[in-house]
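First, one chain by itself in structure tokens, the form predicted on its own.
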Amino acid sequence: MSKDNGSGVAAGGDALLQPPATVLDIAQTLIRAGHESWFVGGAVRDALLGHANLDWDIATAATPQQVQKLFRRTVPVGIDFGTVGVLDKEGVMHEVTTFRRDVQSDGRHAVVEFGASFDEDLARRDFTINAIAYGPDSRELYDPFHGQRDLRAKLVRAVGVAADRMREDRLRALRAMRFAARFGFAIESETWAAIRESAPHLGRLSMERVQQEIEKTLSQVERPGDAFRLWRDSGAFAVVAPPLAAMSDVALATIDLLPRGTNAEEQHRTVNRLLALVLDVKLAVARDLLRELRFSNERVRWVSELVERWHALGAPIRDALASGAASSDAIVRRWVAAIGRTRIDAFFTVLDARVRAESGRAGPGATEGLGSLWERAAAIALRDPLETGDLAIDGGDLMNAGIKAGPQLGAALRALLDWVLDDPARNTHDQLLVRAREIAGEQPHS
């Protein structure tokens, strides 16, 4: 890592910082037009940490209107806040934001004015590790708030007066805790005090912003439980998600033991982590919380259904595993039927993490017996009849057997399924028809 020379400018940054040629071209176009421009934010920070980051943002003296005139393809991402999206030659969008200063803030929305110096622009940023800039032409780092020092010390520190930064934007408290967990950093003491003081005011945040921060924590952080432990201990959960205010260390450890999704195709892993986050919350409360946090209807439904199954079956299955005795196929078949064949993988993935968290042992030895049960459940889900729609008989057959349409028909189908769950070999048309007639004979006549 390059060394700060005392004036805030560090030489030799290009050893670690190599912006893509396409975004360098955007920055140099601005500079050639006479507008001071710098790379700023997360891409600079992550490059210095040796992490990949494709979101190279540019801060510039050019106004949004000047930026739009300079480039053929732009998107008005946030003109009022000085941000224009510029599409590079490959169609990738990069945010170009005018130097600005805050003139007013209610803790959620800032009123900004342009014409600020670059030093003023950096001074309004959240944390020192995000206030390091890199010159596209000079290939030098500009670091007036000693963010490189904090990267070396593994500290999240607010720029300037921590309490002021938190008052300007309450979301910064949640971001600080995510950065600390993501990078394995500590939070500097004054910054942590400001976060705790800010916690009672987090209700000013929209639920959409809180939900986005939860999603980022679940998807970006290797051990999201570390971040959510800070949410709990700072008082943030008590304000933005009260049902999670007393989350147990076991629940937090469960989240950490679930793998992180690394691409869009692995979103189910993030959903598993979200399930673990609300696993101990009562079903109705969990459903309401997810809705209040503005999660999609599909995600609310999926997670809520799994929470319901967990509360019904989590303890019996763990008790069966603890006993060491193998459960019969009929019992496992009923578990699988209750969970649902499409939910088996998610349920057992979270169950595996929970058992390991409860044992305090991260390794696979902690879940001895669970692996074979999981394999049996998966095989049953693929092979055996588990729903009334899987039966070799339908409603028409039952009516022909003398069972009336309506509630009696549904009850008969469920009774037949229960009979088949004991022995899938019974799932033949002839056997079910005989059993259906027996059921019809047992029903009271109206």
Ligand code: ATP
Given for the second form:
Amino acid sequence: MSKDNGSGVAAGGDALLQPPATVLDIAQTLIRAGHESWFVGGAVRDALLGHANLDWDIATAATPQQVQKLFRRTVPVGIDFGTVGVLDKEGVMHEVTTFRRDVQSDGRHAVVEFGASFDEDLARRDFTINAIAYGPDSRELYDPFHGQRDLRAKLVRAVGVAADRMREDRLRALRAMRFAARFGFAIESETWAAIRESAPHLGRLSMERVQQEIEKTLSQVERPGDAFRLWRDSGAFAVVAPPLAAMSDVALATIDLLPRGTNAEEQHRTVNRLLALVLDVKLAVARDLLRELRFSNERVRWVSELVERWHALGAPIRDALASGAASSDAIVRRWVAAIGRTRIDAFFTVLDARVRAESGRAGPGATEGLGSLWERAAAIALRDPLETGDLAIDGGDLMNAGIKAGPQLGAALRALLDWVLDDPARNTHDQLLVRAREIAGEQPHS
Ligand code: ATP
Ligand code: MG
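Okay, that was the form predicted on its own. Show me the form predicted in complex with ligand ATP next.
What follows is the entire complex, opening with the chain shown before.
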């Protein structure tokens, strides 16, 4: 099944063009059973770029049913689209997809047909850099759309007529911008024109798919701001996330200064990037946008809580830093109490990125002051009473001191907290009881 190699480039010497033995096994099993099979897609592209990628996808002439028969352990991950997950000896899943052609498309989900040749299968792929194939036996590249040339030229270029390809599947516009930012590539001019023409039609995409693209951009791309600048400039944001249509360059730069999470435990880092994306949007609008994009309730809540604190405190804290004078402990303690103990790290991480993004204007002094403020805030968050629950007194004590149950009790607790925020040494049972009696005397006797 040797193919004329479009580029004439032999790949034998490429250290990273080494699919793991387990995946090679799967591909060779398919070939031995008489089914033409190739590695194609992200792993081949990444290997040629010198990046590791563990997802070696296999494209095959075998039908999904034939694939299911041939392997002991399979998962029907996307069987309607021809994709069967095959588990290797170690239980790791690899995607095996039947050659297919698009028969119909509404710009939203393609309807595919099997029985296609491999050339047809490659022709339906989105970008030339994603349409490079590598033979499991021949160990040669097959690259009829000159993806390697575009890799060298650092270009994202649609396979075939860009406008047609974008019309078939609007998601490709968002994918192009992600790949460009991820690899530091430019978008070839006809492809870019087609993306801009696509922008008004992106409303056809489901919000889940847009959300997925945002997530992938935040987690995969070193500088997501580069991708979102393209979303802005192409008009994509105006359609899929209108509140971000005029996102500032400083806001974009802020995202880029936040590290991404590289594993599950570091997910909160990627969440910080999501926070930075909507930081300048009004609270209610940001919350609606995240909901519309179908982010989980937990994400929406966390990001909204921080946006709210940012709008309340971002400016006063930056003003205080700009003044150069150290803020008193009582002031910092009130900031920390308002931000909330659990949110301090996220708030300051994003504040720090924003200050650095603005540093052209603020000067390096702001960054230095911020470091020590952050340390003080973190120490206060650990050490000081900041919530009514931290008070050395409870509702029962207050009722004994003569405060009525109901709203007056809540008001008294808040008044006591306010008093303690000025000086945490006041947080003893005896002092609070004395102060509570005073408050009881001041309260209206309705
Ligand atoms: P990543 O490293 O992000 O997974 P990838 O290139 O492997 O990048 P996938 O989404 O895993 O991207 O898709 C695998 C391959 O399937 C792509 O390389 C491309 O050839 C093809 N493909 C995926 N989505 C589309 C699409 N919307 N239109 C056309 N081809 C697509
Ligand atoms: Mg992939």
